[in-house]
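Below you'll find only one chain, the form predicted alone, shown as structure tokens.
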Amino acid sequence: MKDFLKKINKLKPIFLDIINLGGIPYLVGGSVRDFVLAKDVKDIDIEIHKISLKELEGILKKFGHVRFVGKKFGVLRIDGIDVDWSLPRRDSIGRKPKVKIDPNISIKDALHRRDLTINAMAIDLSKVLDKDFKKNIIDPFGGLKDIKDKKLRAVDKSFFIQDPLRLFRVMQFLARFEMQPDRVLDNICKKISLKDSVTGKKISRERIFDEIKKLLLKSKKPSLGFGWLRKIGRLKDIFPELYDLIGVKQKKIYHPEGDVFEHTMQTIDVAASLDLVNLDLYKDENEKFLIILSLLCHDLGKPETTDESLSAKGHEKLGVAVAKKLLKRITRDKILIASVCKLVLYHMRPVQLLEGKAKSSAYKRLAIKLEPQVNMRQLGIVTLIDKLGRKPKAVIKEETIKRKQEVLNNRLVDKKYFREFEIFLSKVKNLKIESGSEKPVLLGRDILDLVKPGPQMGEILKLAYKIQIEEGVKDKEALKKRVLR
């Protein structure tokens, strides 16, 4: 919060120039919402009323190079200052509306085009530069009360349904802020079409992907979003692969939490909320997203492989095709899809290697199979969280209240899984295959004097690498003698 206020104070000279020209700068949208919620305000949006776009551009140029990031929508940025500067506008209906910039529109009318009341608030920066922000919030649609009551409400039903992406925005907002849509919003989202109201085209994958990424990265319980889709009857038509997990039973000895859907939801919640960054497990936000997305998909093969004895042999292999089907509907990122599928395919292997007391060569072979998309450390994290997402609902509820013996026992189980992970990680670190496979000792240049480049050289090097991995031979001359013999 202090960082945010410092940023606003640094912008005072720009605000004063705008005010001197007759303009009014407003802090709007998610910036105000996050300020009220006492969360880090990362995206600062400032809307300028009462002056023209050309006048705003002229003022901003005094403070650095100005570029349009959305000239059609009247959005400008100053290089080096992470703030969106815009003018109020009136939109026609549809996903790609005809935009009319109108600097003289009232702040209430400008806020009316926002989707939810919690996003439809503003702060008049010309009045609060040296005063309390909270006392000067402009809130024409009751956003402050909705935040207090933990409610999500649409500002205007007729406006809300014009862009079907807002269904996914509700999904990620309710999970991020742990708020509940009111009955009206639930009913709107039950019926809202997933196609543009004017063009009839489906929402682009890229737009859906952005909302899913926010859901998985910015919420402690992303399961709330999928649970809500299930509640309003939209899970089946939006994520049929996840819907198919509902009611798929599992052996209670391994999965006391219930069906595969419940297990999957628990794993993504653990991955999203577990403080893994402090444990140095997630390198960055992209890796965290990869892990959560992989856990969302890791058991998608179980509906087709679970038999009468509740065994699901081969579910990891079958799950790859199902995961691809789901992922291709929300992203064109082939590398991400391939990475998730690798983690889905091999998510059972770390446990199998540990329980089978496998030789070092087995670990090394697995590291080779994971390349180039993912590595052994990432696979270990997926396996760990798969184990942690197995709590009976009574235990989860109790953990939010006070300790009981069942909870304590469950924590002991968690410690056991962390210990298994540490053993696995220690093993791959010692073998130096934590972030990639073992590099070949014998290279083409080492045998150029005896073998010409071509298929024969390739076969010789392949054999040398196999001996290196399987037998642990790392002496270059010894390998050379073996393969050339």
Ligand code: CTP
Contents of the next structure:
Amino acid sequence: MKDFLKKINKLKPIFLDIINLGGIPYLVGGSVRDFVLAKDVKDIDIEIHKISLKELEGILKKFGHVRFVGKKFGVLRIDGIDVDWSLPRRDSIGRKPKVKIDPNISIKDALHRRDLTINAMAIDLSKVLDKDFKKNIIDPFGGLKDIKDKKLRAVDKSFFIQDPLRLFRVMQFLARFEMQPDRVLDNICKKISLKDSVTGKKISRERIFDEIKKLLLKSKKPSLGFGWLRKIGRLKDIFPELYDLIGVKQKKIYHPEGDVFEHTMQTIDVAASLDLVNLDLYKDENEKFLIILSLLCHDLGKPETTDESLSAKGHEKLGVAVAKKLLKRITRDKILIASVCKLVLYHMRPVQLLEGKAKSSAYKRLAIKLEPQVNMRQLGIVTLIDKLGRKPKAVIKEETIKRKQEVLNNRLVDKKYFREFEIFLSKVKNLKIESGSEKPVLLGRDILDLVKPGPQMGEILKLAYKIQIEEGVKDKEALKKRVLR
Ligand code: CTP
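Next, report the structure of the form predicted together with the named molecule; the form predicted alone has already been given.
First the chain shown before, then all remaining chains and molecules of the complex.
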């Protein structure tokens, strides 16, 4: 919060120039919401009323190099200052709504086109330059009360449906802020078409991806988002692969939590929850995202492979194709897709290696297979969380004394899983394959005096590497002797 106020204070000279020219700078959008919620305000959006785009550009130029961002409409940025400057827009309702910059519309009209009441508040910065921020919140649609009541409400239904992405925004906001959409909003989202109302085009994958990323990274319980889609009857058409997990039974002794959908939801919640971050499991946000996404996909092969005895042999292999299908609809990032698929494909291996008391060579072979996208540490985390996401519902609620006992028992079980994870991790650390495979000892240059570069050399090096991995031979000369034999 202090950082945010400091940032705003630094912008004072720009505000003063705007005010001197007759303009009014308003803080708008998510920054006002996050300020009210006392969350870190990341993006600062300033909307300037009563002056033209040219005049705004003229003022901003005095403070640095100005760039226009956003395709059609004027959003300006000054290089090095992390703030979006824009003018209010007026849109009309109808089959082909037109959006036009209009500096003279009222702040209420400008806020009216925003998606949710919690995002449709403003702070008049000309009034609060020296005074209390909170007292000057302009809130024509009851956003403050909705924040207090933890309610998500559309500002205006007819404007809301103009951008179908808003369905995904509701999904991530409700999970992130643990708020409830009201019945009207549920009904709008039940019916909203996923195609743009003007162009008829589908929402771009990139826009959907951004919202899914926020859902998985910014909420402690991303399951709330998927649960809501299920509740309003949209899980089937938006994420059919997840919908198919509903009702897929699992063996009670391994999965007291219920069906595969419940299990998957529990795993993404564990992966997203703060405790794991505090344990320093994730290297960075990207890694955290990769792991949550992999958990979302890890059992997608189960609907097809679960047999009458409730075993799901080969689900990890089959799951790769299903995961690809889901992921391709939300991203073009081939590396991310390949990384998730690797973690899905091998998510059963760490437990198999531990339980089978496998030799070091088996661990090393697995590390090779994971490359180049992922590594043993990441796979270990996925496997750990796969185990942690198995709580009977009673345990999650933590209500009665009997349940408390169950909670304690479950903590013991969790401890056991953490211990297994530590054993796995120390094994891969000892083998130095935590973040990559063992590098080959014998290289081409070491046998140049004996063989020319070419297919034969390739064969020899392959054999040497095999001996190194399988037998643990790491001495160059010994390897050379072995392959030449
Ligand atoms: N907005 C909207 N409809 C959209 C996208 C954005 O009405 N489809 C409006 C909302 O008022 C929103 C603001 O534009 O608050 C800024 O949007 P954006 O930066 O995408 O999101 P934020 O609401 O700031 O939220 P986040 O913290 O997730 O970035």
